[in-house]
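Next up is one chain by itself, shown in structure tokens, the form predicted on its own.
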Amino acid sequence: MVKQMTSRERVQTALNHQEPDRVPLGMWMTLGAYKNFREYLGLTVKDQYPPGSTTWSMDVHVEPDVIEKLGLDVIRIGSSTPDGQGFKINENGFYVDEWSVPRKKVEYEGGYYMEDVNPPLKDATIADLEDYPWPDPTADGCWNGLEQKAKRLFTETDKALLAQFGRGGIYEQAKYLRGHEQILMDMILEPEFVHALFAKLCQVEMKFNEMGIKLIGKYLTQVRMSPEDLGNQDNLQISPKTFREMIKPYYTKSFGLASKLLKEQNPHAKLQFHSCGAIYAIVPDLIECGMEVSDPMQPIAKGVEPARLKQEFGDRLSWWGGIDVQRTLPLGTPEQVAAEVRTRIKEAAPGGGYILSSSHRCQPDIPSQNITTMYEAAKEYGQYPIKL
């Protein structure tokens, strides 16, 4: 048996991959799934959340007594917005964001999310982009209490943090902006548009990392770029051609910054990146780009089978997640979800490099028990050496 670790300890060990004394477990939620899981453990379940501490698709960061009730291995912590105040309405009944793009509140069964209405830079020029009200990543509101927070956590807890200072990305956001279906037409019909675009929201993303890693990133374990979803359930949403001249280039300057001033103050920290879907074509590129951590293992993506990314990468790269949301959690038996954690950990923990988790946020339809089941079978199969 391997020698009890810290739970900061066994995610860094899995992450320099080194095999810890089991496998690291993390946790990714939203907010009506959140409140679910709280009064199923028993826990006391707030009527409202802090403002700036949702995003629009309504994650929401699980606080230390759940993660101390599961074991879990990882707490979440990041900037807020500009104002500290988060969503504004505007006179049309829709959500307005930092980055002036309006969102309308759809609601489903058990929870809810915004979706971004009426793109405000659709009929937008190159010279309108001078004039635009971009977020200030150096207003007090980003940062308000976060280094006091990092540093309790730090020292009263032995958990690895993970942040996330960026805000809004440069493909993901510039859909938000643009228009899901304009901004790919711009990337054909009008490239000097659409690299102008992303250069501004690059710069963006630049500064907020910046700021926030010279603040906390000597607490860190991994700091979380700005998420960027690139792959569809069976292939990219654009060409491998289109990502390397469109989008690779910002990547390159985006994540070479970020790595950059992390190692100078936390050579061990990680950089982490999310895209979902099946971006098998391009895992390289984004490797060449500093990724070091890919969020997340999505099992049932083409392409992108844990073994097959194990295989093939796992000496240059680490996962977060793996445990299927789209059928295996929601729809599972605790029997089936069990069986597929034991699956996981078979394929991706070996040597390391695997931080268990759902396979993209829980919703409110996962039963809190397969939640629950999920971590108990990775406590059970996941110790270290594997021997499944």
Given for the second form:
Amino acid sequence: MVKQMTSRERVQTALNHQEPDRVPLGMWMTLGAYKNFREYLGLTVKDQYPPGSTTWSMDVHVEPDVIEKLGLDVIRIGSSTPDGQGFKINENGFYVDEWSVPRKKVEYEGGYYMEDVNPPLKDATIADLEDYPWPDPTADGCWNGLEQKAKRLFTETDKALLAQFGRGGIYEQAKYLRGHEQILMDMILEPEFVHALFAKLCQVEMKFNEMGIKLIGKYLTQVRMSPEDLGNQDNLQISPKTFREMIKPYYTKSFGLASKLLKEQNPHAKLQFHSCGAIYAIVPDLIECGMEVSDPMQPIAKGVEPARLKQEFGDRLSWWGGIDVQRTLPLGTPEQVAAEVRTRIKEAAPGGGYILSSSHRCQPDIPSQNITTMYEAAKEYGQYPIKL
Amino acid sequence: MSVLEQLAQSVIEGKINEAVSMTQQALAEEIDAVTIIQDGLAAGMNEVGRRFKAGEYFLPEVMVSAKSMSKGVELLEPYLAGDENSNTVGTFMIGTVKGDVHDIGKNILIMMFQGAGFKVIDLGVDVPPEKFVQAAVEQKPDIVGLCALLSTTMPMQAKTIAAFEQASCRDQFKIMVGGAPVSQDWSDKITADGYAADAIEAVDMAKELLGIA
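Given the form predicted on its own, state the structure of the form predicted in complex with its partner chain.
Following is the full complex, with the preceding chain placed first.
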């Protein structure tokens, strides 16, 4: 019998590639799913919740009462927009985010996303980049109250704290600023422009992380870099060669600085990086850049089968995620959810290095019962030593 | 290498200017527009599709090749004048379902279908069920394709199929579904006629549904 750990010890032990008392549990949810889930748990539901990781990703920072009630281990926190506000409305009626990207509300059943329209740098030249109204990571609005909040959560709870400071990233943010198809073509047709844009975005990302880590790094177990979606369901969006030429140099700089500053504040804290999809071919590159926790483990994307990842990279890499939000959680029965949790723990948990969570944000299409089942099953099967 | 082979090669290599000049040269050699498309531009795009499926090409390469092809097709449009219908293997109507605005996958699919000789009608993104039905009734495609990238918008594929049933025209069209979270099980459950995991399989599935495989 392993001695019972606090949540923070559990997460740190797992991320140090050792076996804690049980598999640590994380959570990531959209606003719509969160409201449904709070109601299901019999907790009060507010009309509004502040945006989570970015203004437009429609996720929330799940509150400590839910984390406590379910016995989860990680609380997420982060920066706010430079003006401390959410979207502004422009003269055409579009919502405008902190990068001056116009967005419109696109509703699906049970929720909505703020989808980018009219990319502002669509026709820009390198010279235009200097005059662009980049978000200012040094603005007070980004950081108001964050230090007090982190300190309070650190002292008043035993939870691990995961923070994201960056508000858009490099490749991902370029898609919104330049247009999804255009930035892909630019990689071949306008590589100099791409480098100029990525260099600028890298500067902004680095400054966000520098500010945030210096402010609250000592309280954190993980810093999550701005999300970057490099993979599709079946393959990378861009070739490994293009990744290495066009993107990796910026990750090397950005991850490198974040990692250095973080370890100075807290030698045990880890760098977490989010990319969806079939990224197998560049996992070693991402490790080389400084990724220590890969987020998410996405079980049904091609080539990133959990057992394969664990076998090849398990000694160097930890994972967040693993329980499929594309099919099992929204469409499966509670029994199927529990079975997937069991399989995932068997594959990913031995030796530590695994935080179980949904493989992406829980959206409103996931029955609340499947979410509680996921965590109940994880507590049942996730006791170390794993005997499955 | 013949001019059409060179044209195909310029599409494969994503050389936009060369695709334009080779298309012009083919016209100057009095090759008819349909042949220039089929044996030049579309032939090149088919090879691009093969390389994408094989994991040799990625989105940037496909996008630039697609642009090369569409620049060539633009030049040929005045010469096609009503001719294109007689040479298509079928008409494929496509859109991303309501609530979903993701269209890179759809746009690649369109290129592959054009490359395979289909006439494609693109309804765009965030397309409500009633718009699918209305457009299909008016334009009479052989196949209607419903794209969804998100698990939250997959149910809209079912609702769109239901709208065809309510309008009593479900049996006039073959309906295909696709998108990252979509599976054969889902396709069966919502009574679609066909599912494909990627753009190349989708072309094969469409041909199978039309009995021209």
